[in-house]
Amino acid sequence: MSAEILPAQAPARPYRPPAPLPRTKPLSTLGFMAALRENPVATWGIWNFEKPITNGRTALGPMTGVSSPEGIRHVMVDNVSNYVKDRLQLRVLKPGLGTGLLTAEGESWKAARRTLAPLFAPRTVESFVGAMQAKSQAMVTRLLAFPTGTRINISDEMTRVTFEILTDTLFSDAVDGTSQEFGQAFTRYFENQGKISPLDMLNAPDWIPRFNRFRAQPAINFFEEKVKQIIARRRGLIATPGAVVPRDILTLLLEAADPETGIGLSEAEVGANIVTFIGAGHETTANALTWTLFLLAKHPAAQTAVAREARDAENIAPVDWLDNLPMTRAVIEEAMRLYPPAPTLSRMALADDEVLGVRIAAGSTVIISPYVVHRHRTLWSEPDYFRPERFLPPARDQIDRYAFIPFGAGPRVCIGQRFAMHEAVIVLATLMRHLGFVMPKGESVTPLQRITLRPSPKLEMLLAHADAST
């Protein structure tokens, strides 16, 4: 790397990132539901890290926060039909996302499941790998024309190269419109929308006006008019004789029927879906590659580590990427154990039941937060640390499986974890055998809870051209 720009020596300790301090006291009502509308994650409290399990009554009603390995897999497992989706988590996605993969429930939820999941399939998603290489190493010869030194939007860059890598290989180029339209109007509703209004933390009726909802009303009427173009283009295409049909995920949602009745899904639900992937598939893996990008020019030595794995696998066969690139993989799964881009998991249990001996009453709300989990104390050493040797083998076989849950955990897991792995290795081992990269002096950035978790301000680096040598 460029002397001028990075820093010549590693920390002496691991770096510690920045995150909200947990409180060290209860907050009262109104106190609480500020800080949940303002940041989310910075309502913890320090017992919330310490404990296995947490009760009390919040604004919200009963709640109960858990973090054991095993009170998550019996929440997102073994009685996983008794907790659904809760109202607040459906009144901030639903208008938006409508009824996707991400909001339904029951047999509709089977069964849009059912249709997607040979999508995702690891054959499938190994045949995308080479779109993904050709994307990444486009962004990387847009990048190398400037300068070292140069000042770039990362959070940016990683938005765009995540969408076109989703629509050239989900979505054939079916989607039309740009990263930057679709990035600005995801942007906007999540920031917008994202931001809970107390409307709905007291669960008055919908007919009520809030604030937020309408300023994320742009966003959702762009969505709705790009869903129904893309419907429409695709539905011709599949009415034209002889034409060549793309077997992504836009065809079989449209052809998607139920095995018993016949049924197709709605125009709302396909519309819906395309949305989620859209939204999901691109926000999530991009915020997890700022994130791992930030860390890395936090701390130079697991950045040169990185730079120099992915140079010595350049003729890297595309089955072996998660397997032969360990520490870009291990830098991945610890920015996204420390910053995790779904950041709580929220359920509503529809019976009584009892998680570690502590009565769940039926209406209650039970939290499983990823980014509390992934920095517990009892869970974790040193878990507000920067620490990829964690998921290095042979550490990472020690991990327990519900101690490390960004994509979730248990039917619901996320469909596209895969492919998402894929995606974030590739395009970061491809821009490290060519890039380095540097905060700013000066600079910095909080993680922000807005549905997803993204660093705020958008994160902005300078940039290095690779040197052989290092």
Second form
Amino acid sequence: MSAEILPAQAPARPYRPPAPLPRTKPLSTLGFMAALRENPVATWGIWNFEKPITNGRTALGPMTGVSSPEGIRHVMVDNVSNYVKDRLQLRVLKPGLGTGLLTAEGESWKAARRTLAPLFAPRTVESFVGAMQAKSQAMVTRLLAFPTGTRINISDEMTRVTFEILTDTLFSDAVDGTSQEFGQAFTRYFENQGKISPLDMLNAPDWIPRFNRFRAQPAINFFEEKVKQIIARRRGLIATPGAVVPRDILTLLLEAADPETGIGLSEAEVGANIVTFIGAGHETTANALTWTLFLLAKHPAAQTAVAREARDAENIAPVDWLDNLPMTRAVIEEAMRLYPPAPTLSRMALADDEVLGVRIAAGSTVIISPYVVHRHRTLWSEPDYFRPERFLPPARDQIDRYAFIPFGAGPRVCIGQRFAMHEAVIVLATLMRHLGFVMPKGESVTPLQRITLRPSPKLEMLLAHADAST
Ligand code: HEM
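Having looked at the form predicted alone, could you now put up the form predicted in complex with protoporphyrin IX containing FE (HEM)?
Next comes the full complex, this chain leading.
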């Protein structure tokens, strides 16, 4: 790396990245609602990070926070049929994601999951690696045009590259010319939709207008229209004799059929799942990468190690990087531990239950927060510190399956997990082969929860061209 930009020496001690300090006193009802709207990740109290389970009444009704691996396994696996997506979550997500997999329930979810599983099978995901690498390389070429020391908006770059990868693998760049407009509409949708309306918290009826929903509506309309056009065009192509039809996710969606019933997806389901894949897979992966780069900029030794590993991988095919670049994978996993892109998972109990000896009443909400679990005092040593080596083999094998849940767990675990991990490793390794990153002096970011956990303000860093000597 360019010597004047990138410090050659690693800090000797682990780095404690920015995070809101846990509260030491419970908030009043009004205070809780205001804090929840402002930044949900800042509402947690120290007790949440110390106890395996917490129980109480909040402005949102009775709520139980489950943070022990045993309790998480109970809710997400052993007694999963008793827990459905809760009302508040559906109210926030459903207007945009419709009948897609993320918001489906019961039998329709089961059928959709069976139908969509082949789209995310390892072989299929591997067929997308070429597109992931091409888009990553295009980003590097773009960035290399800037001289060392240039200030780059990393949040925007990661949003752009993950969006390009997703649209390319979804519909082979069929968004023609409007990709940026498409991306901006989605970001606007998330920004407005991601702020929880006090009316939703209070379970006010749907007909009372929510300001945020009102603002998100044009973005939702834009999407639905665009996605409809893309589907219609593809159907036309499939019906054209002799036409070359790309084997992307759109074609796979149109061909998909439930292996049990043989029934395919309706037009509305194809559209809803396209929007769902963008909604669930875009900001999440972009934030995972942005936080990873932030942590690497703060920890030059780790940055140098990743850069070396990436350059040494010259003779390894990108499809094998995920399993052969342990340090690259470890920093991404440690970034997702500290800043889980989906920081809160929630469910509603259908019937009375008991978790770790605590009664869960039917209708009450259970919160499983990857953010809390990943920083729990009883599950991790130095939980608030950046220590990627915990994810290097063989230490990684010691991590409880239910203590590290960036992709959730059980039957509703993220269907795009393998896609996201291949993508993150390929983007990061391709970048680190050619470039280094440094935080401008005196600047930092804090985590802000807007459905996903993003850096605030947007992350800007100084670019350094790599030189082979490091
Ligand atoms: C770093 C990136 C990602 C993270 C951290 C992430 C996280 C998650 C989590 C935590 C869940 C479970 C939600 C719950 O239990 O309530 C989930 C579900 C889901 N994710 Fe991801 N995700 C990522 C990338 C992706 C990608 C790339 C796609 C698709 C292209 C995707 C599609 C989905 C879908 C469709 C579901 C719903 C699955 C179901 O309910 O059956 N995700 N994701």
